[in-house]
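A single chain comes next, written as structure tokens; it is the form predicted on its own.
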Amino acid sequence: MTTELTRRDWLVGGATVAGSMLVSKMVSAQTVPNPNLNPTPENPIRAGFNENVYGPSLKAKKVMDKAAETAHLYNFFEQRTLNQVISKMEGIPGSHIAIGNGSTPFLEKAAMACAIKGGKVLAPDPTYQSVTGTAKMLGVEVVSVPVGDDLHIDLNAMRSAMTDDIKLVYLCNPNNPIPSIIEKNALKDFCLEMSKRALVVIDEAYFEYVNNPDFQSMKDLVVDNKNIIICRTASKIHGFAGVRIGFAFAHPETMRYIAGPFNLSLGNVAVAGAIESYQDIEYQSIIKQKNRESMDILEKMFEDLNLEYVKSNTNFAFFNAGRPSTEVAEELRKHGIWSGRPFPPFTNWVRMSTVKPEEMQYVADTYRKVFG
């Protein structure tokens, strides 16, 4: 496996440089806002929210502007088109796909289904909190399993924690706030095993950013398995965090737990934009390249300062600052930079989202100046 703590070698080849120049020209053609090179506490660089700072693609923006003209109409037919687009791309029957306002509604409804069944939730710790947070609000007990010493999700420890009263198993892959992945064969075996005993929910919010042979989506498992749900979102690489589109992949018999017969809450702008954005493969490649450029800047800073970090499979880094993350956040905010909130028990670790490379360089230079 290649998902260990690392201090990555800094290697930049001529091909990478040439590719970066080409991608930079392509991004400029997207007419995105200029980098924030003079940030202030009132107008900070947003390196704490795991957003796509470039926003939706230009193609998506054009159809979204047009879709606003039909805001008075229901979008049943457009939803059907989006379903067909995703079905073709993922190789999953349309009957196994539900569309929502981001992935959050599906994650929350899975927790509600667990509460109705009177069971517990099993999840790693730390991880994304839509499922666990909703469960706790509903009075559902959450069995939290600490990540391993390598900061990866420990499937064997989760197996050991499994009991008959656990009705939902939640895994975020890649994880958040720790940007690690679960090895694909081990995860598949775990899903098939645990789905015989409970509902298994896999949150793949960041899967588009992964470039790791050890990773594989578990989406194909939903075709024949009634106890597995895969959640996706357009909030990350597609830049739809404020627009809201997401998907659930599940067996039709499982959909009744997390989706209604039709969805009246989806806006025309969001649906139209998603139809275009998911087919805009070129733009997704651009964003992945720019994300890599920014991550290289961060990782070079970690190397220069000898900071421990987790190899990232997402659009954010997780590193040991050697001091409380709250202290780091407070100091960086003075220089116009937002970083991630604290993630107990890793109170000395900082989650830092990638931003535009020019902004990322400012973040790295500022961090060196303040803490180096």
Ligand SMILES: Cc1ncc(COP(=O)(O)O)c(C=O)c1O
Given for the second form:
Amino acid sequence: MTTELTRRDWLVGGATVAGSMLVSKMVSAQTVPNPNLNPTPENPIRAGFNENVYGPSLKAKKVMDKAAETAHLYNFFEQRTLNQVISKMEGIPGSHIAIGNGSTPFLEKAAMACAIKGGKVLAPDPTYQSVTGTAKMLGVEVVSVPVGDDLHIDLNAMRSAMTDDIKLVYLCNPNNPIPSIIEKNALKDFCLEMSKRALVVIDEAYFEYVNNPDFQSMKDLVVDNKNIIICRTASKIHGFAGVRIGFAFAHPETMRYIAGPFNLSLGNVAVAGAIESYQDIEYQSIIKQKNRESMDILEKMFEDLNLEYVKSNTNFAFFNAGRPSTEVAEELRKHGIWSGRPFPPFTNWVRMSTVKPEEMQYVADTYRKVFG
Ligand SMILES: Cc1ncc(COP(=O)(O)O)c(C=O)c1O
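Could the form predicted in complex with this ligand be shown next, to go alongside the form predicted on its own?
The next block holds the full complex; its first chain is the one shown before.
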């Protein structure tokens, strides 16, 4: 065993005992492999919600504990600091960044803006349903364009479905529940073209997990273009799903659709934690590596069992179980595993989120035993 760890060993855990102990310390005490892993229906492995099961980084947790002391104060100054951190990191002017209680408020407000304008929404199908669901609740018609045979979002089909009464175009990249991406050049052309006719919202909730040269964030387009909004969230790689922080990148003139004149809706704990978490690059690398390890376990299971699946660019997999996903979910639940909900029309496909590698191994072993 080498005693001198390289920086890479340290970040990814390497194969050494010392390496994995360091990584365990970085993520949390819970990451130590647990030989007695015994999930139950009451205490399940949560592979159904695309969360980061490690939770926030220890550095973020530390400042969040402290932030409770300022519970009686508004956090305008801290919001400014967070804005500056994101602005520097993303190369987007601070005037083009709004902070939200997650990204959901921005997605919902975009749908509301569309309702107020009296237009329709154009979206792929299946996709994440915050925009389309809100639109439908408000009586807005949603024009849904099925994904192509390759299960990728079909931009040409969306182009063909575009009409003058569509006021909002929603794209999720990478998509959810299908973890595919849209090729960067095709997407840029599409955004520029559609933004001449409607507001374009690109939801990049999972962008941190992407390791694919064909992917590119569309964030730079918002600097000049008044009809493009990018949504981001701390709920995924940062483990903030229950803390709540998200961002919208948009031209200042476009902000009126999705943000108020001042922001009183953010909690001090969330803002303080996000300032720390976004600067904790090492933690994000570790989570990405752990995600890869878990995805490898799932993909090996798909290959061994000859199950069709979509190469993932996110923290979840999507595979054809060859039987109703409801049946799979019900069986897995008995073994203490939660998988994703059904995604019609892909009723035989299962969405499975990554969890810690040792938990993922349990999921794969259980799946083989029950369905293999
Ligand atoms: C694509 C996508 N966008 C947005 C969200 C919601 O994010 P937030 O927790 O920031 O509201 C999710 C949650 O799963 C998601 O999958």
